[in-house]
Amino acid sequence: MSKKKCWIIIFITIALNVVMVQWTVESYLGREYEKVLIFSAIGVVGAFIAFFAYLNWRKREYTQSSKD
């Protein structure tokens, strides 16, 4: 994976994230307890993939860079 695509992953899974944050705090006001689990769960998972892709990120940069 390039850094371009983990730099694409990153804004994506944030922007999901954010998403997500809006929709799960307005299915609590909303009193839809059960979308709420749904929404939270799945802005961790891309909490965690947007983790993981900083990370994957991070070795290629200063891999490459040790090297020139």
The other form holds:
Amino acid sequence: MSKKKCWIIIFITIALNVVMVQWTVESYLGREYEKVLIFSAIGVVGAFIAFFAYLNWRKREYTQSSKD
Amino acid sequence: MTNNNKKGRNRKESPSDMVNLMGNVEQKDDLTYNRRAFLKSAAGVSIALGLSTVPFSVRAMMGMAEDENERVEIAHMDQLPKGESLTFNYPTDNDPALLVHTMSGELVAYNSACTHLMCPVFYKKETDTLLCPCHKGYFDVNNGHPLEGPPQRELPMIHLEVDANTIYAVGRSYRHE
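With the form predicted on its own done, generate the form predicted in complex with its partner chain in the same format.
Every component of the complex follows; first up is the chain already shown.
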């Protein structure tokens, strides 16, 4: 995965997680607890994807710099 | 500072010290506020947003175990002529509610905390609507859905039963038609 793809993935996860926070709060206030769990699970998965994309970006970024 | 004294990520491509002369640039800021720091912050924001939903799901799992469909006596029919309303609490003492005998003769009840900022909602007989006076939010008295103003969600509907001239609250639905 290239560094550019990591950037794109991280920004997509930000957009996804903003929507998931909004939907989670809305479902929670509406006592739709099954939906809360679904949206929250998607949010957590998004967070993990962002984290692993960041690790991947960091590995490539700093490996390349040290070679130079 | 020569390349040899720098960490790998801060070394320049050229080994020449002349290239590394940066007297006219705030080097500390240059190393702190850069493309890499921006991506790190972006990743942190994404992770924080995703994990911030977890407390809601924990509370939701706790709330799923609660059973609130208790039958509670509210009032007698003769206490509530057409166009009148009275307040009560349901399902707990911390949940204020409003029982309305509408102008068309129907009995409806809702939790009366406005879904905008929790101000109490009142029945407005003249217009046959529910009004939140704090920010002028209006709700339809027939189904509790917002008509005007800032509220976006409907009021929780309390299900009623009339038995031997007595009105009972028997359950509640938060999202409803």
